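In structure tokens, the next block holds one chain alone, the form predicted alone.
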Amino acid sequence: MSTEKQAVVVNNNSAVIVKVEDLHKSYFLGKTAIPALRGIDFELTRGEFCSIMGPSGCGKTTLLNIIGGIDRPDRGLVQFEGVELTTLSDNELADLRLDKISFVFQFYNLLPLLSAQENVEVPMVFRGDSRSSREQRANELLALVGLKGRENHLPTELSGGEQQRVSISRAMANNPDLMICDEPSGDLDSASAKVILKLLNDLNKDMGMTILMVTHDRRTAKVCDRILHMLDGKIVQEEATPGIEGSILDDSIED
């Protein structure tokens, strides 16, 4: 029997990168089912910067986890680049996350004993890249996010905003097709939050990175091209936004 890993074949040319239909998910508290998602329908277009906005407990993170292959729905369709995620094994989902989907978390999730450069290298280590190529790529990404000269600092030697920039660099390491951000500025002061959101906006507008971001804050959400409003496990409203007008990046608005 062959043990060679079989690659998941995706459609990189489709304009729609994520398609979700009638998505349901419940969690159990004892024997009681607690609905988290109650029939979600939406599509994400390649190159889009889209925000999912809603109060705590409305199902935002659950939706992200299912799209990113971390969790599985109870029923419904979730496709990434034409591949139905519910048909994939756990190993295939892990490979998809390594090669195609990256995550930026609210609390950074950096490895505390590794330097900034080494943290950025982690996805490339799992991919099997050579040491020299990993180091070069990590240094390029850290320079891109304004951390040149900070490569050898541990997370505890960096500010919250700097740690999140390392996290974003790590998320870019394997050239993913989709970056999923769960409250990426939620743990930061307003000045650091602006830096992070400006960086994400630049990655989207200048490099074409497709970004799906969760937030509970309207001024943060308005950085994006489109806002999906969630409430009680459903998308209840879709809103197009006029660029950064009215957002945290709008210099005409005082903090």
The other form holds:
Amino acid sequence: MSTEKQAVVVNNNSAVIVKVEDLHKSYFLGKTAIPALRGIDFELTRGEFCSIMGPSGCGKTTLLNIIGGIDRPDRGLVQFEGVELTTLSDNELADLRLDKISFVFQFYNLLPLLSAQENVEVPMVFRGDSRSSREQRANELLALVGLKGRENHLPTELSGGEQQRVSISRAMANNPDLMICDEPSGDLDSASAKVILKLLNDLNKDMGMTILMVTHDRRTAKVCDRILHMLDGKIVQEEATPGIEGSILDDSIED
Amino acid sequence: MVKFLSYPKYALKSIRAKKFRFFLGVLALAIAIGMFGVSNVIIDAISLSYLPRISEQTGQVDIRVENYNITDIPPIYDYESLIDSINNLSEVAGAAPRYELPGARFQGANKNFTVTFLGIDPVREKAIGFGDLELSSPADLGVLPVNHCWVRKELAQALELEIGGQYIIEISFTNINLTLDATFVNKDMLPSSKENMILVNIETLEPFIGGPGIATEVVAQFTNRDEIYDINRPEETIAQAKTIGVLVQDAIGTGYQVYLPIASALENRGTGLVFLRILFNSLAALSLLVSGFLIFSLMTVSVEEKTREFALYRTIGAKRRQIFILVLFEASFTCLSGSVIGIGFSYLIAYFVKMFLQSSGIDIAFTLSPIMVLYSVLLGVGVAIIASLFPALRAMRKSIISGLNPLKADEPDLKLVRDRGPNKTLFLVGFSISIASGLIFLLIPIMTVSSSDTLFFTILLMLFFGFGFGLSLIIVGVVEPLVENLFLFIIKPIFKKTNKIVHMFLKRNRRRNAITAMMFIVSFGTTMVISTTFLVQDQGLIENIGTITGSDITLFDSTYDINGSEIMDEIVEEFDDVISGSFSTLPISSVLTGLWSVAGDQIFFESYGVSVLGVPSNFIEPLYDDLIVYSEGTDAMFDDLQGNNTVIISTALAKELELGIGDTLRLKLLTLNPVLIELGYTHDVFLDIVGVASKLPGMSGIHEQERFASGSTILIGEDTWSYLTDLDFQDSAYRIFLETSSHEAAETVGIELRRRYESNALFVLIEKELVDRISEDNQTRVVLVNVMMVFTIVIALFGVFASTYSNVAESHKTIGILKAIGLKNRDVDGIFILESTILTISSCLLGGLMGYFLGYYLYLIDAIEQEWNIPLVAPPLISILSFVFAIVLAGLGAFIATRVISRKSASELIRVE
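Same protein, different form: I have the form predicted alone, so give me the form predicted together with the partner chain.
In what comes next, the whole complex appears, and the chain from above leads the way.
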């Protein structure tokens, strides 16, 4: 536990984007409470690429959901850019998600009846952007992720990796401050996974995007600057990963 | 074979899990079955009261023996032997003579009145018991001494007669003194058209009619009349009555004719009731169809939800057949419950209708027969099986692998759908059904000569509904998606954020939405077609009634024995509210029986049979100005007409003969009757045309189109009339037209005229009264049909609820994603409300429009045929209210259904698989 506390202290500076203190959350199966988070403390600095690792059911996704403002904790504090999320109303949280925080899901979660470009445009539609600016930005983002020429394809006409790239473009649409990725390569083959991780890494390194990612895979996690290990609803270990050696992006390692 | 869990137990378990869905299905079917039961109960009740109404018009006379050979005067000699022959038949309860003697003048306290006597045999009448005659006490039906009389209560009041008083009656230039024994109120003993007659003992009339044993008719009743008359089987009833009629005819031999007034009225009008029964049952069938759609929709969703469950059953050994039966059982449980509750509804509504009618003084016995209950249950289960067949087959055919892995499954909803555009399949199916049912327009002429009315109406309605159903399919497949897109385009500036998502939901739910749209289009389409048909036809009749009546009040001298113009002058002088009056004669061919008239060009190169009527110079004064249309000439033509050898012809005839003002028309009066020839009635004259009229109110023979040339009316003036007929023109007035200062005045004057003059010799027609009656009848019919249709719309609304409910249930994940992206709760509500509102508006609107134009179209054919004005009629208010009601409820239902989803957090929604 001393390692955890230390990590919080280390990251506690003015560039802190997310601050979590003593976070608790339980789910109920009938009348039985199943604790998912049992006192989480950590901070995330602006421009950081951080991953959370741990076995199934350890509370990784719950933690992401609470930080992303799509779920609420039972107890504890969650601050995003100094704003306490637990005090925000549903509408204020929705605005926060629209402007500051975005999600990339394991199963892409694209809207099946909208084309790639339309999917990317959805957050901009919600924000009220004009049609021309939406189209221009969507096309730029799709080109950025290497999907130029596939704008009008429906999700069912795209491969898994391509769908995830559309999903990342959608997450980038409103220039968020934080991108939350829940196992973004979990449903992909290794080649596609590599493309996605490279994309996320480039976004972080070239554009300074803060990314918080959940993964099962250690090689995927090693792409990040820091790995938080979770077990039974707690952060049990923090690990700094300075380079990409040994990661999925390390070309010296055979897939 | 694997022993499977109990089917009923499984169905109950499944129903418990989805109570709301079960509730919707049961309620929808209960309403449909309830409507089926109630409509039959009400029709039965109406049928039961129908015979008494016929009897009011015919008297309780089942058999009437008459002599229609007009040269035989008096018609029946020796009625005693005739009655003996009839009484020998066991099928006849008894017979009695009646003698009708018109043309007598009754000298009242201070008024004269033309009356008709009805001589009866009081003893026989009482013994047979034709209805009832409520006599003022202490008179008795069996006792009416010679030279005593009974007078209808209202008539006695109008003539200020007193019971016990002696009155002089002038018959055939001789006077008779009669003592008034009693006044009476007719309770079905006399036909309503004969209740103004003065009732005397037939022996009283003997000195005037040529002695004893003479009658104008012998009337009789069937022995088992209650068993014979069954309004629900008019064809059998008529057949049985005719069989007895033939027996009577055989018994009395030739020379006299047997008539069956009630059976004949049934033959003419009873079929209307058959039509009504078939129509109402069709409406009930329609609501069953709509509830069938709903059950289908619910079962499809249920099957989709259980894909994984069914796949699991199959992995542990369940057969495809067992899955099929599971689905059928679930639907049958819903429908059985709906049927049972529906029967309860029938009882309940029938009870309230009975209470309502009782409060209005109408006592009708309502019964819901066990056979109807059985039908209802069978119908309910039938609907269940048919509606759930397709979902059950779908569940049965699904592969285990796709069932266990829904994400990998080839779900039709996730197939490539570029846009919610026209659906070719629905179009083709709809087109085929419409074309096939469009045979209606070919079959109508053939079927009008069909012998069975029931078969005729059934096939007619089936084809009509089939045609409508096919049109509905075309609309659902082609037009409705386009209208949806149009709505989305219109609302785009207002709902910028959600427009795209609503569009996406409409695309995704296109199959379910098509079923919902179908329910609305069928319901609204049928409501509108029926109510618009009633409304437009009645409004058309009201707007064109003036072309039939001609003026505010019209009097008919039906016996043609009154000096019409004299009465007209009296009325115009006496009533301040009567502004003007004029008259027309009977056609020459009717005045001089055995004569016919042919009009043509000078050499009869072309000629047509016509009706020749005489009219005075002020003819058009009391007529409705706005309905008078001349194609040549002005009002002055009626002055010109009074000169000798002038004529006004119809535009139809003018067009066919290519004649106009200044031309000469040749009129030939022809006959084969030697007497008429000897009297010099066979004129061949040349008449100068002084006017050409396209429309003249009250003149049904004046038309514009050439096809009406034959049978057209031509008008002549006084001099020409006198020359051609040698009859007094004023004395020949048959129809009297009166113009009053206002509609209200017309009613007041008309009622007074009726009280004063109306007898079987003079008939008063009040235009306003006719219009009011049409409006009242129309209101009742439209309300009745619409109330039934509102129930159907309610079922369709359940469809929207079910659709939105299922949509919400299936959209957890999508909404979760959208919420994660930043969609607000109120926008979530907005998406579903908008989707259901757009669906409701577009389908109601299209259904309504389809019905409205179809209803109008049916009238158009009639109106064009009769050259009537086509009225502009707004859709019935109740339909517009139903439309608003449907939209509001659909939105509200969507809002309620959406609460479940909008209150959940994005993470909860995303977790749901």
